[in-house]
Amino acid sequence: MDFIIRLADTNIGINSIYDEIHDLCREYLTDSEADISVSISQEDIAREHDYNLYEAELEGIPAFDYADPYLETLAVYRKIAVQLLDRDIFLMHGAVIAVGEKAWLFTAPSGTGKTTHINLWLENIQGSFVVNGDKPLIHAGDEFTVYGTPWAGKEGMQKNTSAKLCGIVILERGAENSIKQVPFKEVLPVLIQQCYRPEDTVQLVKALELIRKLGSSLPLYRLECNMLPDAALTAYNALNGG
């Protein structure tokens, strides 16, 4: 199957096996010339299989035998960021909240609570949006533009827009809410962790080196909380003063 869609400002080409990939880009998908373009063999498919298993053991839990239709459709959009990293465009885990034209991230490892904490934004903050829950792609340029994406995690919460990033805050569970901007390298591994790192020698240094840019350009937070909804008004009022 060959389609485009429309991802950060490019169109990307599809070349797919599966009818899934095409289901669920279908909010992105566009009429343009496309700009890069990617295709899937049953290799790529395959090489995702492995990944899960290697993922699994790191976090030493068991690995889910996934179908080759949801694989392909990582292995999509792994091949989308390297591409989009020559565009100056990087894929950071986490997940984006914004109110008007204003955005900020949240990440953290997978189960410290990055959902639950902007639902708690959804439902105290007025205005409030999510860009996306999971896999957001963002553009340095002259300042940082963060984009929705179809990979938005189980729950699926994502927008087909973008918003001015205005900051990345380090998600910690605690038992009273607070938050303070803390440097670079205090939180630079979390960064590098969270950011998609390719195989590739080339692409990871541009990956490291958007990460740098990043990091030295854009506010950074950490945010102790619980689960409670003053979490979410006190990581606004403090992030929105900032």
Given for the second form:
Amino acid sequence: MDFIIRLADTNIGINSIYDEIHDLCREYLTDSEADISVSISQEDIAREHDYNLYEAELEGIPAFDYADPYLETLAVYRKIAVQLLDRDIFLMHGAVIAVGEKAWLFTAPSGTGKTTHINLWLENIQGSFVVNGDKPLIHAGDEFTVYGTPWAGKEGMQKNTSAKLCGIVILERGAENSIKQVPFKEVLPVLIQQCYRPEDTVQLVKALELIRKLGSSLPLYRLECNMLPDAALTAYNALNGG
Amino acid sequence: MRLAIEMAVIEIEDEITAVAAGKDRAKFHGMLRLNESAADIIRLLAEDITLKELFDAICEKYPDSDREEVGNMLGNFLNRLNKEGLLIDDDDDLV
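Would you generate the structure of this protein in the form predicted in complex with its partner chain, following the form predicted on its own above?
What follows is the entire complex, opening with the chain shown before.
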């Protein structure tokens, strides 16, 4: 089916095989003309299937046999992410939480506790809301803007909105809660691992250039935290005061 | 010999960094922090090259360097790449 969505101030035409991607994107549909477009073939879905098997093998875990309609949603986002690089927009794995017009991205390997931490914000920081809980888009302009997207992980925490990105937080588990600003060089490997890295070398260099701009423009933090409400308060007080 | 995985080379924060690209990029999760000569080697290894051609190219690029030092540096770096699984050495140059 054919439809158009608006993501990161860009109208994107989607030509899909299955309906699930349309359902996933229902909050982002627009009647405007497409600025860019992506089209999915059965080969794209087969490639996602192979990626899934390959990554499971590398991680030494059993591969889950995802259905084609779900794999198509991944293929669509992969193609969108590649095209948006030309507009200085990139995808980063992480959870974005905002208070008012300010937002912060919390990133860490899967399973570290990003969702647990942002839930602590929602429960303890008045006015906080999730922009995207898993795969937000970031525009690197004069300032950095972060956007909600329909691709929001298992919990589906997302909002069709944008906010000014004010910092990146590398989240780690700890017994006590502490946060400190860290130099770009120290967290560069994490930022590279957590950004979407295209297969094509030229596109990959573009993504890395955007990471370079991000890391040299925004404050970067390392947060060690537990699962108590003080974790959110510690982070918010430091980030909002900084 | 050549790189087993495509690598994108970019300078970030006064450091040259190589990141895995291409279809097999997931095989190498990390990144390499390189000095200038190591970055040259990575670029040269993007295509098939013999150890001698590599050595000559580096000596030509850094004519003031001692050839023995270049040889040692090259050997150490290639062995590091090999250990990381980043090198295909069809000619067994490193044996």
